[in-house]
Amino acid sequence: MRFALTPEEAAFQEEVRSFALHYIEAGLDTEEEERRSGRHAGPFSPLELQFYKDLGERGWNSMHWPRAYGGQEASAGMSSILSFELEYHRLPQVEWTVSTFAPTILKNGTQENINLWLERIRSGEVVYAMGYSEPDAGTDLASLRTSAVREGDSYVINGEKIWNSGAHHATHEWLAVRTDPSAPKHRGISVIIVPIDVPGVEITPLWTWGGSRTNITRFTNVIVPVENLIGEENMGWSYIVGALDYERADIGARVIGRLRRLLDDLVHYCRGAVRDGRVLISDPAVRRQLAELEAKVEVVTLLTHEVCATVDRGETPTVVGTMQKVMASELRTELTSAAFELMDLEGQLDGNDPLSFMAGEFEHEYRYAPVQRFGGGTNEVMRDIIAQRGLGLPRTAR
């Protein structure tokens, strides 16, 4: 395995730095910080707005993407560095839409489906919101019921969603819907594209521990045209997989960036922090709970490393990935314990109050974790995925 940059990923990287300072500059990091905490979920700032156009007149934040469709053919490991480099400096990432779902329909999708919302997707005039789990399908998300009935040249969706993250900025939802109801429950169904502004979509908040915004998204009789499905009707099934193993990878490649930058901060911390009239990193218990954080920090960078290898071989990242996945959120809630732990009740003040170290940096991240232990499928599942597939063990008893 080859651990160290090279000269062109480590050019790029300073290029990336430097991006990042001169959004920080303009305070992009602290309207992140806000959009993230709960504080602001409103429509995006001109600022928001003018970071992502930069990233599409860049080319970033379609640079895996084949030439032919306005990418770069970059490896993995140059869009790792991207979103590293961004999460580290807590600035918004590349949307899901360029990273998780545009990559599915280049795999899976028709041309006419290319044709009709690659090169969108690319400029950012299309945002998805993914439209997976609803209140009776969530970790056994082959149970859904939302419906699509095909009437003509149409479908008529109804159904129900939830943890619909994202469908308060979104453009359209990419959803998942039963076709077939006659069919085994992993068949019959399919992904179609569904406008958020046509009539018929309600969206619902629904806040969550971490402060963060997610929705319940209700269709009452929607009608999109057929042409808004993805790939083959009734195939859905395998296309829901495939970019579930692209946003694990994805989950972990990012928060990987915020994981480092967690560690740092507490190491700044507690290189300041007094406790009993001595420094706090002096305290010999405290240097070895940093560097056994430092080591697990490390081990999901390598495994990061290992993901972005699988890509560039051409291969989907179901078991690395997921592995890779586990570990990082898992590792996030370790993290953020940890620094309650060494900050004791400093560590605990929100970023309301001014006294709070980093604007209540770790009491917002330890609510916010349990997001990344389900976000892209349950850690329980996620086991099991690596047991079946990566170790060939029989499917446990539920």
The other form holds:
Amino acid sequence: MRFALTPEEAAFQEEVRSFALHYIEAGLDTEEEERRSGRHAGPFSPLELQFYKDLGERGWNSMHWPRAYGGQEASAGMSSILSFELEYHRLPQVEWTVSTFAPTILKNGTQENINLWLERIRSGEVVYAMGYSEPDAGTDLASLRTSAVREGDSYVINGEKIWNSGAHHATHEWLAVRTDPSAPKHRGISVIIVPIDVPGVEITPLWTWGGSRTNITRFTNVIVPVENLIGEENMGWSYIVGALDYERADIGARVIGRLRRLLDDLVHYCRGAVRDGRVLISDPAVRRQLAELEAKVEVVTLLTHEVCATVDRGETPTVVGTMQKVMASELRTELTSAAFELMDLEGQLDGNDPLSFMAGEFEHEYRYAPVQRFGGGTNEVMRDIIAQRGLGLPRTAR
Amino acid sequence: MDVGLSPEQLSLAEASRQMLARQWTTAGVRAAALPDGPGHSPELWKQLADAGWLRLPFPESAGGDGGSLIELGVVVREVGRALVPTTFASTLHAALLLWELGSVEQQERWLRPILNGELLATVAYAEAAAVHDPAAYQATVRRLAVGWSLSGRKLFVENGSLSKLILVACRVAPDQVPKGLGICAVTPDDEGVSFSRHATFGHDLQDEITFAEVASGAGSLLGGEGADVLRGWRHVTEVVTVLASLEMVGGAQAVIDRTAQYVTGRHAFGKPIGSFQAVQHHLANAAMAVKGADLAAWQAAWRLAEGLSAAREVSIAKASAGRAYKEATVIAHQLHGGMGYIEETDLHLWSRRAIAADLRHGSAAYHMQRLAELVGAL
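Rather than the form predicted on its own that you just supplied, could I have the structure of the form predicted in complex with its partner chain?
And the full complex, kicking off with our chain again.
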């Protein structure tokens, strides 16, 4: 037992922090805030490109990969430090393709898959968009209908994906498709990589309340070679579910990086803001409210450490990862909602107002927070998982 | 960072759990409970002493087993799960104080017999007008020609009338040394000690004790001249607060486990009620709260074991555990329906303990207030 960083972890944390401060001095946190809030949605700036290149050169974009494929075989504990610090400092994150899809290819893919994709993912040449949800298949993802029909050495794909967030800057789709319509719904799904730029792919933007862009992507008689199949045909469901377990450690660390920063900023605000002749933090009720948030952020942080420890023991963090997801996502709304109350009238200012605190981060976060509660598995299903896998309750009647 | 127990510690947990499952059923809990029971079980006490549980965290030189606070915590969590009588916690509290502040002679005289299972002990601190702040205690010792004279009134002394040693937190009369807080050891048979039993929600034994010019011997005050008694007292308070948190986590987990079992077996509308989403979500919420409290308690225990500052972590742990235990029992009653309402079902044994445990060593509200002061002071 050790509730503290090891010397190696502490040294890495210092390294990441000075890296982060360098890019903050260059203004990257401001650019990132503009991008996340939706005020800027253009192509990458020179500074953003430099940042991603720098991440790659340090090996930080693939640090948990095996050495044989250019990784560092870093522990989940180590890579979570990177995720936490980047998020805490409001910088861009390691691409999802690297953190979530690449490990899935390494675990479930064929050697041919690995040869074809891994190095191109690591170099940033290939970026996947997550093509899972459909208009009629969201939480019940296994009822998806986008079809892939084998014709000779190709698949012919038809269907429609929604909440396809990365599509407008990804190079490929990581596409969940039905390859066996006659099998039970979980057993007829495959994952196929589809280049975005092939004929028949049509992307339509959907703008979200959180400021970011997502998309509807339609596939009409899209032809891809069979070599783009990941792993085995009709085994896709287990890859999709397994990938969720992979990302819990890194995404968990990102979320607590965000929560910690929001709370630190809120405390900072309460130390400086004067309301009706009194500094906010001098009010015991304000301190009490901050303490409630402090305890909750701390507990979610500890759960994240346990997720990493579980991964590093070689186990799947299904239950504790799910708990972390539910608690962290709900705390985001709670924290930002408390911030509104503490900030009083100022709480409503958005980042376009010169009087706004921290470029309106709390109001933006409040708008962004709901997606966390259903993204990556809606919290209702997450609670089912905790009850069934954690406590052994019977399967839900559905 | 490694937030888990070691394989050896996990084995200790499993062995402790199995031993209590054999030795301490809810029939025992009911038989020991007040007002008809004694609040204690000598048979169980012998088992625990033989297993070395009281010796766990103390060095071998003092008659202990040389383990750490973590191993003790492992056992205490099982104590909470099985609702072992509070004599374990109150005696441990006294033992930790003796280790922290006692002289070699005092440790030989009192700590060693405690560790051998031969002496029940407790600590008296709360008063009518002061619970957590030693500076507000009114009970006072003053020096006699030989030894000390103790006067005052203490409330909520756990197992006071069962214990053969009572360590009383008091003030040393202002014109005398050592200054400030004193810890005076008395026995229930000393002249001037009188007991009046509280009637409590938890059906555990707690006494009001009046000390009327109780003469205690020359070696009865813990912490010699120059010893920082207040600091030692606070440290031990943090340790027992963390142990109380772990005890609560164990109890709360027991409530969740038995409720999960109940809703799996209980059918309505032709299905186990545990297959309904609303039921699953109630239990999932309880399980999350308990898991969080568990981690928070281990973090605090680890920091104390390492000699690090832990005020923030202790308060987070106790507040989290207090809420988690209480909420788990409340939702367990809801999910048991009428079966959780009748005395015949064991559930209320934990529900009673949950309230008593939240109030011991500072409620969730008290610790949240402490945390608020820390957040404000950063």
